[in-house]
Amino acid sequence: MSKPEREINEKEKNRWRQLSFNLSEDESQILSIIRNQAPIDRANIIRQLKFSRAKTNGIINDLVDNNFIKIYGHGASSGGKRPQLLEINAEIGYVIGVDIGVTSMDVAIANFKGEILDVHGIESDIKDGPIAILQSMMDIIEDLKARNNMDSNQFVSIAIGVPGPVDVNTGEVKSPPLMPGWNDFPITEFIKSKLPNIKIIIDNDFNMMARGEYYSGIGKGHDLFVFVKIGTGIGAGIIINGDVFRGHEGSAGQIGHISVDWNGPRCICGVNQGCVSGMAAGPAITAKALKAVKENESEFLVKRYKENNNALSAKDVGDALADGDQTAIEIINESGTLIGLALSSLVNLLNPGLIVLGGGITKSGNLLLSSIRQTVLTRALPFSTRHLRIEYSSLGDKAGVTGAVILAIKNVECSYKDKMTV
């Protein structure tokens, strides 16, 4: 839809203000079927539910009357009238998906079918604290609204992924090792002060990425798989039976704190020594590169260090790897081996059919992937790995914001938290 077509008058603004998005469980169930299988006719929906025909048709009629779904067209006749085909009304409202990382942030606006209409990303530093980061997020949202000629009342939901453990019931980050100043910060209250009528949900960034891959990426059709983010830290979004597995307190997936060397360095988490995140993620890769420069072991890294005013990053190691630098090869291979050790325990425990790897460090190339694969195949039980696939993310940098858009929509369709799905 073009920008002029999205222009709204006061009547339309009032319709969004008055529209109730507090759907019942039955309505949400029908919407979910239509979203996943559209275009679909009523008879097909009825066959998948335990409702009576009259009840199902009544709910569908209400959803049509309230513009949640619309008639797409007509299907082929099986002897009588051609059946109506139904689909989600994409323009009933819009959602915002946000992926906040340690060093970057992406913000997207999407329609109610989950189609991303516009996205904007910036470099950022999570250490700047919640007020600065969240205000930057709001500034981006305002810019996206302005350039797409949208009104705040059209946005019904926002989902935000952050790089730390989250209590999804309160929206508060809990004891995040990579997010100083964020512990228990009232993120929801901050957003409500700017967007008072919007539904809000906050989750861990690797859970968002897992959702993105499940709905739109390589994880589609896999009801049991693991998404592993390898960046400044390491974490895993676990999909079981189509749902994100959060654990009892919501902190499942913190595989970055599996110890792979009890004699290793003290982790930033303050609990363990030799955590895989502290030994194999971005900061560890950078530290090893700086050590190599100090000991003059890599001509490429020494040159890059001087060019960068005596600084290096994990990206520089990736560039050195692409140039065939032997030191970079050893650094990335070691990280892959350590990550593979941690994933071997996960494979033995869950027996997934697919592991998807994402995050900034995966841009270093295929050596990391092959090192992880080789270690998992060597260290995990053969019966658990015989049909296991380990692949890079198909969505890349957009996995998190894609998953956030999906969760924002789900938070509208499933407003009762005990029924929240991926």
Contents of the next structure:
Number of protein chains: 2
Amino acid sequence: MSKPEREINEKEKNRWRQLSFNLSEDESQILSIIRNQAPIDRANIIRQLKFSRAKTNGIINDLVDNNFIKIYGHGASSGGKRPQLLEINAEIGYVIGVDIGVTSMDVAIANFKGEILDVHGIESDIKDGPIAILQSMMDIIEDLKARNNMDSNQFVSIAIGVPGPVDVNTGEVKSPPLMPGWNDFPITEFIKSKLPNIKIIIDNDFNMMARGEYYSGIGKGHDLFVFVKIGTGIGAGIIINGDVFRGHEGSAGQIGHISVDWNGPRCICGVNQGCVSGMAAGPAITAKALKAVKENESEFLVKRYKENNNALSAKDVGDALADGDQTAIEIINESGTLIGLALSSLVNLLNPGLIVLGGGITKSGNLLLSSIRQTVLTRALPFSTRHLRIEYSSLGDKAGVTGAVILAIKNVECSYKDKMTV
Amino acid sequence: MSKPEREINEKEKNRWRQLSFNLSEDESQILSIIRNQAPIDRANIIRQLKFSRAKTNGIINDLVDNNFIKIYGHGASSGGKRPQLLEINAEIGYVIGVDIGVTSMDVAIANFKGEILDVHGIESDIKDGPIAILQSMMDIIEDLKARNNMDSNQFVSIAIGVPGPVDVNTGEVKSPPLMPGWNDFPITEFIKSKLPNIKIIIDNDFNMMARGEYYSGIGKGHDLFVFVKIGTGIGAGIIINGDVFRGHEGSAGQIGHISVDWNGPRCICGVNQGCVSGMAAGPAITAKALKAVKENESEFLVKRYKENNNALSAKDVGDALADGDQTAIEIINESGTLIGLALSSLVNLLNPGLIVLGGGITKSGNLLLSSIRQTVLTRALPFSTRHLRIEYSSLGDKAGVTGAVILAIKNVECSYKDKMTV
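To complete the pair, please output the form predicted in complex with another copy of the chain; the form predicted alone was given just before.
Once more the chain from above appears, this time first in line as the rest of the complex follows.
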């Protein structure tokens, strides 16, 4: 006898407007169990916790009173009264998840269960700088709110993924090679000026995507796995014990600056030579395609170049590949091999059970995946690869916003923590 | 008013002979607090735990009754009775820590506080195979027991570090490139046949050393750091959140097989080319020195070669370096540069705050350290190196046995766990 989803009324709206959304560690622990295992009864929650029945029941009652959780229905009786089943109150508040890429931006709104209610994506250019990009983001949020009949006060949290290194504690982007003009820009203050009551958290795009795959995608159930984004740059979101691994100062996962040619060209990172990001990601693929056009090596690419008014993108190389173009096969195969070399170092160091590949370049098809697998299997220690799976993302373009929505919720639930670890 | 160390009597000896040393997770948690914070009173322990005062006191009383902990003395009164201060009972049992290297072996005995009581080291050759090496180890243990007036029943746990990949769950060495004849050898059964009542755990040497530095050396207080052993091979013990990070199947930390020359010579790992271990560790240093002798490039090394009856070791290169020999400077500098390249990939991936270098080759002096630092700082991302410390081990030759002693104790304290994570 499950209860129908409750309509949210004005009284409740006012109620959560007043909520601080500052939860204790104990409350957070209980919410997390309910989030992951709902519908669940009290006895089951008590069994999983170290604290007493009285304490657990007290916290649950408070969470029900404050509308964080609600009665889902009643379970089967095991002799006495039928037990209450609990679930997260999806409408306690809404969150915003944003994935800002180098050439695109996606914005999603979701309920407090993490269910995405609406999403909107646009093409954008990160080089337009923080004010233009963040204003576009605000415009999309306004549109999403309007078309879903919501108002700003209902949104309790926003998480934003960006294509560069982030100091998660300040929310500032730090010396980002692909984001000119963004260094140290006060993203958090900009958003606060538009949405004063919202919790804000900024993170690297590949960490967001790793989180999305861990909670909703192919990474589900894998407490140790690595998400590798292959786009304009290359970066890795490393999940260890279910958390994003950040390193000592938050800059872990920079696989794009592993060298695959120690005497190769200097990278835009300014220090290393032959970084895999510069040798194998989007711009390298485009540069090789342009060279092939100049040398008249590919009929397909020459035609596309002219159609595009003398321009090419990595997507064009993917189209050429789909058409069986030999030059495109060579270019993508080379990228896969180089990325495989960098991944072989990662595999030797971390011995992950699963590597998930995402980002725009993975749309070029299965050749890239195959080249990467082939190289890792012939370069990394056999003991570390015998059960290793390397797969494409199951969430595709949605990995970033999915992870951002989850982080926005976790940033409310884990507000007791000094540092965000999810 | 601290109590003098108690003499252990026959009754107690018989008592701990009967102990199963199988602790629950709750008991283990309390023991761990006492181990790390002794002398400590009950109120302080209760404050740190989630479970009730009654439960905590019950467990502490049991642990006192079973001699795991004892009364250290009494603290200052805060109004009422002066509180009892507790500490680990160092004599509840003894442990053995072993560090088997490619060319040496060290064996330590320690009390249950982890204080090393005696240690003995010999030169040995891992290629003599498991039976000869393990028999030597047993002989040393017998000597140590005899000269310290102890008997086998007093030893509750042994931990052994070996220079190759280990399946920690079975205690078997897996396809070890430097340990011919050891693959899948049942080390645990061999020891059980000699010491039937002892708990046994085997691990990679670099993990042992990392543990030693974390609990007693320069790594103390660093919940994220990397220990790199540079000896006959190169490997990294990675400490994350205070535990050794093992990866999906236990083979994490194989930094020695990161390539520093992607088209270089095939490595003994059988898969990769130009692995840093083959290019920069002990045997590579010796090979370069022998080549210099052949080409008559170094007076010092030629003389040493003749004195050694036409042989050279990495230690000779260290001696030449100390003498200012130009060839030795070049050889060690090259090793440092190559190790620095591999470490730059590690730093980009993991962003550790501290890298500790140990193993025989680090005895060659500060040039190696300087070359490694120089290369990491000019190759890894500046954001990840600005606060990075790279230091030599503070425990030196003792890092391995120190870590082994700690692991032996933890293997008793964490007996409730399916898998060892310390």
